[in-house]
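What follows is a single chain, given as structure tokens, in the form predicted on its own.
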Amino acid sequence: MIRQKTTNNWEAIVREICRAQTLRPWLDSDSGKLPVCLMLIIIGGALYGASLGIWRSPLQAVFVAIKFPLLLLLTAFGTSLINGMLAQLLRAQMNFYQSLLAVLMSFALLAILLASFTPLIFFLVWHLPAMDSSGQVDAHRIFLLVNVAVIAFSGTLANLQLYHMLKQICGTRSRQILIAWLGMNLFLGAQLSWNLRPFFGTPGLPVTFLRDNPFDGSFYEAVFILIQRSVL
């Protein structure tokens, strides 16, 4: 009975993270909504990570599968504090536990949307060239390209459902919370996807958990690099 009755709570957390509807009093109460978000976080990260380094190698499969939730996770907390001090100042009815749950219920929401995506990501790779095949780096391009689109597609979707969240708890301000809240997301995300790379892995390098030096420079750096090089 007990056993049941925590499979009955998962199952209405996750259909309360996947639509729209009643999530005013989502953050009222935590009732076990935290370690669901984390677990959420960590198998659909996990699922998808391996199903980015597949391609590469199944050892690479493996690191991606560990990286991939941990760059989810180590975003989320990373930037909760700052999150919801900017709660704080822009007048939301928040309090810095209630921010980390709604930035945790997004991500919960892309770990879920990335993982359905996973079957197609290994039908891709069942019928791209091999690593070691002469159309290798086509094969790498298009399975960057189709990768990113997926992670944009999902990231929309969970970030418009962190939206009516905030909308119906903040208002008028729903929307510069969730700009601030973005903005400090995807500057410290961007910088550990530099720390924690590879993650598609790069036909020609030897397969690693992490480049050598993974501290060296930054994303912002190399970003820089790149559109110098391609206007000079």
Contents of the next structure:
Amino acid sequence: MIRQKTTNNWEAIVREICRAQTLRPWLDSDSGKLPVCLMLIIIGGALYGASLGIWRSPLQAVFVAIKFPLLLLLTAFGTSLINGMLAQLLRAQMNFYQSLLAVLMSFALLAILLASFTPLIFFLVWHLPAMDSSGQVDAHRIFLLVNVAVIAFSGTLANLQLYHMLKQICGTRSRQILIAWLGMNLFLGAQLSWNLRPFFGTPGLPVTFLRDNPFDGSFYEAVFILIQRSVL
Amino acid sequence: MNDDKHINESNQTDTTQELKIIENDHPINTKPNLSKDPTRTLPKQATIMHLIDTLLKEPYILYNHVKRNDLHTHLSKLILIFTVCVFAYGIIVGSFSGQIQWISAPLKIFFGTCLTVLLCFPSLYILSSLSGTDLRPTQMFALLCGSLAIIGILLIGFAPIAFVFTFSINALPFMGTIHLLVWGVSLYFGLHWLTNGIAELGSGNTQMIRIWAVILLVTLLQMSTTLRPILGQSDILLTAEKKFFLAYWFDLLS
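Taking the form predicted on its own as the starting point, write out the structure of the form predicted together with the partner chain.
Next comes the full complex, and the chain you just saw is listed first.
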């Protein structure tokens, strides 16, 4: 009986996070919402992370299953202070904790969405040429492209949901707040993903948890050098 | 004068009501509406023929069952309808090449469709929840089984046509195109049934379900390539070579 009740609660929580109309009271009444979001991010992120790394090797799948939720959590907590400040500067009726909870809610939704696509990513991996075959370069490119599309689609939906919730709280200011939060999350998230690489696992390079000197250089330097080499 | 006006107005009202009745009875406007009679349900001992009739004519009765979360009493029958119909259609597909395909084609089509639906089920549930549907996974699964049964029934409806073409066409790509068309039409109506159900039981926003339908279609096409040969002759049961369905089709046509 207790087990069934818990299962129903989890189902209800997932459905609640998926529906923007009910999110405003969800943010107000705090009854263990933070651990729920954390659990969803960890489970959903680990499932999707495993599907990202499995093409390279099973060990890479284990590494990425740890790193992907870590990336989401570090980004959310790393930007929580500045996000809370920005929300208050933009006159949102939210405190620091609520703004963190709102960002975590959108990340939890992202993790749920990505986890729901995990069976399809495994299906794709099953069809890709193996790592040690002649078609590994093409396979790597296709795998990258499909996952970029899946992450972009899920990210857009998660942010749309966050926008609907912000609209209920902040009205006309919601767009500004969303852009400010998005900017902060992308700014830190891009750098953290650089530090925590590899995720997909480049063919030819050994399987490792982190690259040698993970804190040497930054995402933005790499992009700058790439542009410099392409243009000059 | 006043009486004339009254009669005219009365006639106009009658005509409008008549038009409304015609509109509601028109086959194009058969959008199921729970408000028709939310208490109407199927008896537990309903026969398979009765269930097929309800699936095609009065889907809102089955939507009522889903809403009450008691479609499980008819779930086994819906699955049976899908299984029998897909196996029967698979035999027709297999008859094009004969030999081992008599058995392998129905098995591949049935298990391939089931596997595809299971792979896509998590994303259907999450995307429908995002569009405002408040259904439990079991309710969503029941709705999906209903749409699979519709697909099966339509495939059986097309079976005689496919049978005629099987013994008339010699070229594999043409036969493949015919089967794709048949599947396409059946899928369209099956997904339409599912979308209507989600719209009736949820918020009415079906945009996400349309996106999901594209995902399902792509996965089904890839599954058909993975399980090849389904239509053509071959000594082997499955091909080890991995190919994307578009690349495979281009190779086949060239």
